[in-house]
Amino acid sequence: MPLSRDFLDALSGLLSEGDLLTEPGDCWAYGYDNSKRHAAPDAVAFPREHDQVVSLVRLCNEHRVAITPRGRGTGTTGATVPTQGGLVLSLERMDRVLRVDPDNRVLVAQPGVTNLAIQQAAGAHGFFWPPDPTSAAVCTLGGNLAYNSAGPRAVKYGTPRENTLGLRAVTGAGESIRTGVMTTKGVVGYDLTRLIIGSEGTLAIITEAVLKLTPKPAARRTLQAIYADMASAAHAVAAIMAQPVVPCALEFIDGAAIEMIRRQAHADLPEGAGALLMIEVDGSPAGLDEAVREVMRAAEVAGCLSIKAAATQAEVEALWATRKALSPALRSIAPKKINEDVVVPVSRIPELIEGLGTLSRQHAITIVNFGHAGNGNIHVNLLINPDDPRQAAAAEHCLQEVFALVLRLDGTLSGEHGIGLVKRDFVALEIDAPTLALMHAIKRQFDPQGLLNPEKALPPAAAT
């Protein structure tokens, strides 16, 4: 149903000039997300403080219209696909990093503002924010703060939920809230912080955010390891990870995608590589060598052909060369790929690597995994021309194969991509009805009128 000329008038009350748009071809562009899904919005806001947040919210609520909140739009789950119309509630103009508190290793800033440019906010201190999603250029705090997103860094130093202090937000019902604490211990009230990261903007948008910062370490190292097989990756995962040195980034490659990199970008790699990791360690320069040493002898199991320790920038980017390669190699092959971001226990990962090479076997589809291998977050990237029905179909089948192999790993769907639209109706398999029941509910106390983010991260509720 298109916007009355009531809701609009009064919406354009509460902006400034050039702060709104309203005609379908100035609009059309923040139907998108990175999912490349579209619904084309009715009208885009975009606030600049958090009353006027206040103000649009308490207007929809008026109006009965549903509200998308978005940042620069490179989720890519459909998150941020405006499926009813209705009113986008673009965050991008609120980027300013408000406070920097270096005494007490804090920085408060709006959703907009970009990693990137928290991290040069943090690091003119000498800290940074933990997260750190391959997107930090151009993504926003806000949609790290939505979809809980992380990164390598994630396996040492955590995820948003573990590096965000509080939060001021706006409910779906217009209430302009505040949640956590601006010091590191606090258990006052529940923790509603952790509740609304990770919500997907599904209940409370919000509009400034209190993060801990992190001392940059003064030294870091970088080592690559190859594997004649993906068992004796793993096992050298799980070796690194039992011992003290925790490092800050541990990626992994399967061998499909190392012969991939061969032949794309010609990376002085060995044939019948089985796997590769880029481990880094961080530290006082005083221990580095030596936590270097235990981080190699873990790695050393059998099966490792090859680890080298970079010496200088030049080699470290040489290193990191081989994983840079991987995704413009697969932008080539395969530029409408299907990515998912499943999760499975470290010790488990061989497990999942075989059972996806079964599936690729069986339903003829070409499967290439990479990721996060220190905490099990390992990119499924399924290969397919889309145009082609066969293989549009063939891969439907494989996904829900891939989910259920997940489960059964004890794994879970997403590990920081998010649920949106790609994967809402999947979450029924990992989520049993009480909890979900009870997720409905909490929707329905933040957001009586269901009108924020409307069909976002939950299966529609059971009929009562």
The other form holds:
There are 2 protein chains.
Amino acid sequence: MPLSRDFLDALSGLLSEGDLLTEPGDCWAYGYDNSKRHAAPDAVAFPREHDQVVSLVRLCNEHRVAITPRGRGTGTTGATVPTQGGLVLSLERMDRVLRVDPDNRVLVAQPGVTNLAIQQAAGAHGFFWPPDPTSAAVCTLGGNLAYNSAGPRAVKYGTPRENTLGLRAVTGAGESIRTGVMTTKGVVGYDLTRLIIGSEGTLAIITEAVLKLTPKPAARRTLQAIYADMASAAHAVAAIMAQPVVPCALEFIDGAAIEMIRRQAHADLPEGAGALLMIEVDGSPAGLDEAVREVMRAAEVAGCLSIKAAATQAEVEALWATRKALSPALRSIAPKKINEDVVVPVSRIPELIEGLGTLSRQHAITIVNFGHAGNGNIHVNLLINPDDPRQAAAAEHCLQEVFALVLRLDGTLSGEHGIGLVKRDFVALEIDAPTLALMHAIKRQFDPQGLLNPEKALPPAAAT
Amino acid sequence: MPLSRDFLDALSGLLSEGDLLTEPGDCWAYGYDNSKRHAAPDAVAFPREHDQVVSLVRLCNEHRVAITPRGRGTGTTGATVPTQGGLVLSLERMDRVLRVDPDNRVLVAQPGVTNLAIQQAAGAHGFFWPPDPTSAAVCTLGGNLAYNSAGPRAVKYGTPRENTLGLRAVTGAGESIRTGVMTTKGVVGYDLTRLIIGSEGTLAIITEAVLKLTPKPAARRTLQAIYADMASAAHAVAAIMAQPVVPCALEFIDGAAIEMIRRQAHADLPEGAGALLMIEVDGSPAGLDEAVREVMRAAEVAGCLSIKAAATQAEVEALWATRKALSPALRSIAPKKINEDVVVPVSRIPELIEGLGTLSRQHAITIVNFGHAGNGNIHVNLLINPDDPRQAAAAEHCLQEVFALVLRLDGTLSGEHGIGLVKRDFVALEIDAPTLALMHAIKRQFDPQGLLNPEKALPPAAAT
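Since the one above is the form predicted alone, can you give the form predicted in complex with a further copy of the same chain too?
Let's see the whole complex now, leading with the same chain.
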């Protein structure tokens, strides 16, 4: 149903010149995200202030127009694809760091600021904000909070939920709310901050966030450890996580990935390498040698073929080169590969990798795994061409079994990508009916008309 | 209104022999907590299993009987005082550690386990659970989660919200739910785990919790720094928090407290001491000397009179003796003192202490302050006798102004004690009406009949 003239007139009255798109050709690009899914929005608004967001949401409530909040579209799950058309609310022009307060380790920013800009603003004072998605240069704070996006550093420093103190937001009903505190402790009222973080823009639109900063460690060391098989590498991960020095990155790639890198990039990897760990340790220079030794001791389990520590920046880059060769290699083989980001308890990683090997053979699909081993967060890549109906059908069956395997291993379907459109049919496998019903009931309190990012994050209420 | 015969018969049918109290004399003690407030419960049930809690809550829903969940009654806000009578649900017999899983840094326990028992079970594997309230030997996990209780270690290791992965719980409607995950990452569905943590038993009764463990640091050092005045000490706190070595405790006591200790305990404190910091730094032995030097450098701001580092365990105890002399000194002067636990941003601590000094003079009330400086979490002690109506009235006026001051400084009314009964009239000063209305709406989804810990945590819905 196209938007009414009345609605469009009122909409343009709420926005400055140039902050509204209504031509289909102009709106088209705002219907995508990095899931490659698409639906055309009827209009795209670029608010610049909290109060404008309030007015826009209230207007959409009066006219029953769906609202899809959006950062920069780097999400991989279709969470910002406006499946019902309506209004895309792009937060990209609310892009100011409002305050950096080093004495209180706090940074206040609008949702359209990129992760990189936050790191730069904090870095000028010797601090950083821990969440570090690969897309940091482009992705926005609002998106990081919407998905609770993390990255390698989460193993030591946590996700947005552990690094955000409070929010200003607008509910789906157009109510202006403030959640949380300006301090690192606070127990007044219910924790709406974490409830909104990770809710994929289905409860409220974040217009301002109070971020908890962490001082930058003075030094960092990089290690690369190679194992005969995934089981040995997983034992090393558990051993590393059981001693007191927590690495600031503990990444792995599996044997299939190593094979791929070897073929595509001629990397310097020993024959028989079944798994590789990239380990980084940070801290003050005085204790770092000993910290690295402790981590190396833990990493030297049976099946460890080699451990190298980089001594220079050039060596750091050489060690990471192997890991970084992986993504181009994967893209060249399967540009439209499926990339899941399941999580299992660290000790169950070998069972997961073994199970994935079986599924790979059963469904005749190459599966390559890498990811954030310290959190058990595994990126499972199905190298298929989804435009081939036979491959697409096989992938669909295979994915069902991947998810069932993950849940049997006490895992969860997503560690940082979220649900969006693409995984919503699987949510009820993980969350039981009464808990899901409660989530739907909460959704209705924030958004009684169901206008805020409809069809995302939760399965349809009827299905619960 | 006394409980009906029907209800009591059904109740006793759900519990084992000896797990139900109905004699007023037997129930009386379960009407108190450490706020010294009291209301008599009509019955006290001691469930031993999750399914019993489900049945008990459903029964109470059928008969519209109020339910007050309870750990060991060490809370200070009256949150477990059954103001409407009805059923006290004591979780103290659900006291098992169900699983310690060191490979995955996870411990699963029932709510009635004491914090100490958790530390012992985790400690046997080289781990600990960070929340460390002073009452750790007695207080229960359920209570720690209900109030999001922390303690000195929170400055480095966070509160229960940062150290809990998932929950099993029973809503006020008697629905059995599971929230969160068994892993350190997970973004499927809304974050009900943190919503329930800190909700003071008003949304759901926690029957099982998955705790995230942290490896025990190999070594710890203790420092004591003395300052001419509170402003200097607060600058030192900000300087310590701005460098990369985060202490595992950063506690302070103010000049009034020092004066009190000097008079009562003849402690070894220099003349003119206006504030004292206790600082602990933990980590691996290799880096600890340098880490301590970095913290000492940061602590040596203008106004620093002395810094002592303990070299032996005896010296550690001597340094802490001063701090530990404070509570007995306070109790001997004002056994029924009011102890608030407000929080302000670290850089605002001097303004808070100065403002409290002014209020102390205006209201002729001795105010003594100490607490968790690294979090800005200040225990404000009003040394009054509440049984004297004039002192009680003065304290009430003074408290109003203390809270107004805290909020002017961007602070929050409670850092770890919570709201319970005693602060609920002040909540609306901090949380705006639309946000409070949303909290009430969420409460109704968990507890449609309003039976679960009524009159706690939030002000009455009508007042919002």
